[in-house]
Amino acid sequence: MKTKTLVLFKSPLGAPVKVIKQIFTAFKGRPVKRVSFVTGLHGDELEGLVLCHRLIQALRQLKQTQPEAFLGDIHIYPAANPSAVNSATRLWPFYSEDMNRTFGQGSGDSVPVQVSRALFEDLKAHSDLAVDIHSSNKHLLELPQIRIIENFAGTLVPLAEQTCADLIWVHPMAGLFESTLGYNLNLAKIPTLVIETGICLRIHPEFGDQLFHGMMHWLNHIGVLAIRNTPAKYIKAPRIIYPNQVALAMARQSGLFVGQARLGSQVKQGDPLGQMLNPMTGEVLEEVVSPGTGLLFTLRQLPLVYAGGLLARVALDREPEP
């Protein structure tokens, strides 16, 4: 394993800011593929940091015991936004910039933008495939899933099917994606999978185990590693869903949401998901029920909800009638 420093500078507060990557090279000859894992673009998303830790630990041990298993190169960027990670904040401190909205054209010349450019250029120079790992925001808990913009679905869906995630969510293009890392790498012809899992500022070991074994299985499938030790319980075919197969439960009134359902459970239309409460009057404002029959893959965790706020998503077993 080699460690490379991409960016090193002194911050306004005096502490150095360093973006590094860990490199595992092919055992001999030209690598069959070069794969990159990136996490920590948002400093409050900790699930990806643990996943990268697991990957580095396992690959380092594999390098010591079975160096011939490395048929390709693996690059891991375990904390792409160290300033935000050190502060456990979504945005880059002081600048209040979202690093995952600084890629592409016309983003200015701030320090976060300069770092994102250095990261992007390094990824382009050393990647044939990439994985961009994220957690959800503070409101919602998510099952491990791969999110794919439909423009790139033809290339990405076959790759995502080998990740052992619960879901592959193919969704339409939207303007907010134009400045993200995943979109711009895909635009640059570097197929990139975007993982969404868990919730910010928390770690779910069961999701981490699933994705760790999924990534090792995926690396073996694409020929970067020559190993076959994925436990059978983690090998699964993700459910592929499209926009018309996602049903939403939204809050009709403002209040406190108290959930009753378990994330990852199969629910039927009308099953109870929780209640909206008015703590001032003691009223139950709303009995929240499942909007369809299928897999409950998103569930509200922050209880305070305003009218129109998202409470749950269900991946429908059947497409709704037109």
Contents of the next structure:
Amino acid sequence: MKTKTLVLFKSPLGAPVKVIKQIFTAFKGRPVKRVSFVTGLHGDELEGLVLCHRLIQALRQLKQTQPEAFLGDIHIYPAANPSAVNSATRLWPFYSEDMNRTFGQGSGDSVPVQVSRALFEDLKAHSDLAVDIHSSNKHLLELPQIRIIENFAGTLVPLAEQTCADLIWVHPMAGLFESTLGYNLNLAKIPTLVIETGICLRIHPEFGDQLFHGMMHWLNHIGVLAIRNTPAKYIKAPRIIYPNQVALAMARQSGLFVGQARLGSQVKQGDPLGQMLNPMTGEVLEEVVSPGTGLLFTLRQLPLVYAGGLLARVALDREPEP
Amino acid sequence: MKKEFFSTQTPLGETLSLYKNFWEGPELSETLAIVSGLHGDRLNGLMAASRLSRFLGDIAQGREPDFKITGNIQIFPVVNLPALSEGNAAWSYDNLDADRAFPGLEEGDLTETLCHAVLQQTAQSDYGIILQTAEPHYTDAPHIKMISANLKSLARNLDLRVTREIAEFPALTLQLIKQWHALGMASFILSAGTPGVVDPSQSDILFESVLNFMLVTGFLSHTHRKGHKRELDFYPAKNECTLLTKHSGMFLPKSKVGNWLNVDQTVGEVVDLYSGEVLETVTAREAGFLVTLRVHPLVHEQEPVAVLLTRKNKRRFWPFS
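Give me the form predicted together with the partner chain now, not the form predicted on its own.
What follows is the whole complex; the chain from before opens it.
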């Protein structure tokens, strides 16, 4: 394993701000493919840090015991936004800049944008495929899933099918994606899978296990590694869902949401998901029920909700009637 | 006059409402939308919007008898109300920059629904003006920003000399001005001053600028005052020169925004935080108008500390151009 410092800025107090990547090169000759894993664009999304740790640990061991298994290059960027990771904040502190809204041409010259630019150029120069790992914000808990903008579905869905995630969610393009790393890499013809898993500021070891084995399985599938040791219990075909297969439960009123369903469970339309409470009066404002029959893949964790806020998402077993 | 256009409840059951002030002109009049408070810490715009509301209210009440309202005018003083209540740029509940959340959502998180409501309320307008200050840690000389160079003639009505083209970048799609632009509205941002600070002289400039616009564009009439079209210095985005530090430390400005700087003129110094030793003198690489200057002293290496608008291909627009 080689360590490379990608970006190095001196902070006002003299300490360096550096983005580091770990490199595992092919055993011999030209790599069949070059794959990059990026996480920590949002400094409070820690599931990706654990996944990168697991990958680095396993690949280091593999390098020692079975170096010929490396047919391609693997680049791992465990903390793309180190200032935010050190502060455990979503945004780059001091600038309050969302680093995953700074990609693409013409975004300025601020320090976060300069780091984004350097990261993007390095990824472009050293990747044939990439994986960008995120957790949800502080409001929602997510099952491990791959999110794909429909413009790129033709290339990405076959790749994502080998990741052992629970879901592949193909969704429409929207303006907010234009400045993200995943969209811009895909636009630059570097197929990039965006993982969303868990919730910020917390770690779910079971999701980490699933995605770690999923990523190793995927690296085998795409020919970057030549090993076959994915435990059978982790090998699964993700469910592929399209926009009309996602049913949303939204808060009709503001209040305190107390969930009673389990993320990842199969729910029927009308099954109870939780209650919306008025903490001041003791009233139950609303019995929140499942908006459809299927897999509960998103569930609200931050209880304080304003009317219109998302409470749950269900991947429908059947497409609704038109 | 004052009208609630959005209302919800907090989780504790308190009412949270957004209001606009509006004045109607004669039938078939054009509509002007003025928005401030997209961020909870951009206070000069808020102050100017408040003054405009009082002034228009006085006209409507007959306390300014020489003026007459001759168009439809809507003022939205606050968009991100929770952030303003906290004294932050964004609301800590979602950390969402409201000016990166347009077009918003009809049903969604609160900041998104606030943005959606404001866009819906303003979408039928013919003109839009957003009142702002510089980004956090910077100060701006009063100036106009606009997406389309085609609006130069109209920008003269704003009575500010310096006009800056907004460079296209992906996240611009999420900003109110871009949404307005896509709807075909003639849209401008007026920026002056520093976040978190009310500077009466800067908010006066914003107030006078909008007042002149309303007079020249026909939203107001006056018995003898007509407003005027001002000569305009238009600076394309490609003419902007950003000055970066070489060293980290404390940046101490030695210039003021609004000044014209010559090549090699000192903009500021970077000093070592511990020794006080001067590490670097930041100078103007090119001659230009100093539109933006760093006010927070702590800087990284390669930190932008100033923006100069340079004369390369600069065009001056006068009414006959």
